[in-house]
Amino acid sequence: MSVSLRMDGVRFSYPSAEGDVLALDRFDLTVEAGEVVCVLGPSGCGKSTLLALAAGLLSPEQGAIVAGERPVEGPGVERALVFQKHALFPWETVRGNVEFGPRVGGVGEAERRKRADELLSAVGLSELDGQYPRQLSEGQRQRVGLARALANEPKVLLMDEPFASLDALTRRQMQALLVSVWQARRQSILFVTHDVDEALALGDRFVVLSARPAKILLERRVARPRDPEALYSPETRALREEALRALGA
């Protein structure tokens, strides 16, 4: 299988009042084409730093990051980052937010409209395309954020705890929506979460990171296809306990 994203021997540190803090050191991770990889780890271990490096918002001190066959040297349309907070433009409508990336990228009006129509339908917001972010619920804003990230047709979707601030029901609905969108489009996804059950529900594979500098303590595959009942199977319960033990370590 081809590789969408590869991190080889990555090292990154950031300054603090007490001196440089080493977040990642000789860190390796691969995301295959069409694969969903969920990253678990304690707070402050470097999960968000990992995504920022993959997005090209930060540059490694050592090592290499490759998206497809190209070194990551900055942001690119082949990678899209979805934040925990939706980060929508308040002055743009729902449609304006979704069309923003393609518009900046020079995509013609007819194609922009076509992409927005398809994505707004996929996330269930076709009838709210003229609304502004302030008029939407938090769950609806996260749906717009997902549609906006997909509008540039990225090969890799980078997701930084995008559902963490949602209530339990809305969170489950967003997880189901993400699975539905992934099944239709098959982007590679690197998904950061604190929630073991979320990793088991979404991932083809999950990794558990240590405290910084982050090392991979545990890496496991999760069989597909899955349904909600599969989360309670003996195999999945065993994976859950293994992940929780690794997080406790």
Second form
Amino acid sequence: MSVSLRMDGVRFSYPSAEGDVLALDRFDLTVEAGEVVCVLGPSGCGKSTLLALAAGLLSPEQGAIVAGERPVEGPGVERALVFQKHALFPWETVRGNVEFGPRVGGVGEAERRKRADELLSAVGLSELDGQYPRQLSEGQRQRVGLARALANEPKVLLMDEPFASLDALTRRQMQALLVSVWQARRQSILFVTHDVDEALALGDRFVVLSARPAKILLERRVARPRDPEALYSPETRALREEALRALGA
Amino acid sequence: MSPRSEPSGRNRSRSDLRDWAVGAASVAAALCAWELLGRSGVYPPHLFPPPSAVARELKSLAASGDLLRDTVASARRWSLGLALGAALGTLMGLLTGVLLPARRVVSPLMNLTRAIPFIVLLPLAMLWFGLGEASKIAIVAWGVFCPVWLSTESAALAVEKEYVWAARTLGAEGWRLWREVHWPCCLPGVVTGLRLAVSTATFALAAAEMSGAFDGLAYRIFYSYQMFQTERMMAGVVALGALAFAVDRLFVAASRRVLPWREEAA
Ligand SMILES: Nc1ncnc2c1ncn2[C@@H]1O[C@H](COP(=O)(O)OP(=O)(O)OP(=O)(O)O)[C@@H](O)[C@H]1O
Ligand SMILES: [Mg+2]
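Structure of the form predicted in complex with the partner chain, given the form predicted on its own:
Whole complex next, starting from this chain.
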């Protein structure tokens, strides 16, 4: 398998008045093409920072980040980011948000509409396409955020706790949606979550990070296929135990 | 629905109607009180004419064509000054809000001049731009420029990093990023500044017309005062007030259309 995203010896710190905050140091992580890697870690350990670096929104002080064949030098439409706090544009409607990427990318109007229609129906929001973000529930906003990221047809999806604010049922539905999206297009996905069960349900692999600066404490593969019963198999149960132990729970 | 919860949907229009009725009733009551007081003779009627006399005067002003002429003259100065000041203020606010070097260079200078009340610049404006329309429009524009500039600048400074980040990962950079994210983020600031500016513009207009004009509503008020025509003076006040009120309402309606995504537009 070819490598889709690689971080090599990455170091990043935030400047602050009381000295720099070191978020990542000598950090390595690889995501192979079509692979789903889940990232678990305590709050404030540097997970969002990690995604911003992979997205090219932050630049590492040391080390290298490579997407596909090319070094990451800035944001690129082949790497889409789903934000922890949705970050929908309040001045755009639901449809305006979803069409934003294709529109600035110069995709024609008819094609744009078609893509948005498909995505909105996939996330179950076709009826709400004319609403503004403030008129939506948190779960609906999060779904628009996912549709917006997918509209550019990215090769890599960077997802920052996208389902954390959803109720259990909606979260299940969103996970199933993500799985079907992934089965159709086989994007590489780097998925940050604080929910071990979510990591076990979605990931081909998961890593558990230490407190800041983040280090990989544990790395495990999760076997597919992933039917609901598999979540309660002895193997998965053992993985869950291991992950929770690494998280210090 | 609990009795204290927000009215919504169908109940909304009913409560709007009620608010409107209460407002209209309080205005009517004030007018009645004024009328009674005016007629009671507690104050001499040439100092305190009742609304009926003011209305009569307003009618005769309208019939003679003076009212229309004055209104047009005032509206022209007001709107040209507002347009000029708003355009320059928005431009300046975006410049100093987005470009740090521009802010360093321009802001201290602007804050210094801004501290001078614009009324006292009136003689200077007349020296520079003459006694004609230009000086009046300039003073209105200056009065408008400052609030629009400040409000636009603070909106530009408060653009959320998350929106910029989201737009960049979606492929917007450079000019496009500016157009697609910074501008819509600044627009509410521009609108807020303009709403403030609408009242400073009226204020500046009144000052300009009271010193060296030959028509306009504020000129009419001041001239009637000098001629001791109290009823005519009051008629002018009512006309100017009604105009300013109408413009403000119009402005609120317009800003709802410009900012449909806002909870409460301006
Ligand atoms: N803009 C910033 N300026 C200074 N420090 C920051 C900034 N952003 C994050 N940090 C610090 O960097 C560390 C890592 O932050 P990050 O947002 O990556 O954590 P996280 O793992 O995503 O946390 P959470 O699970 O709560 O979202 C934190 O300790 C945080 O305090
Ligand atoms: Mg985070």
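Between two forms, the rigid core is defined as the largest C-alpha subset superposing within 1.5 Å. Because the structure is predicted, anything quoted here is derived from the model rather than measured. Numbering follows the first chain given and starts at 1.
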Q: Look at E241 and decide if its Cα position differs by 2 Å or more between these two forms after superposing on the rigid core.
A: no
Q) Once you lay the two forms on top of each other by their rigid core, how far has the C-alpha of A17 moved between these two forms, in Å? A) 2.9
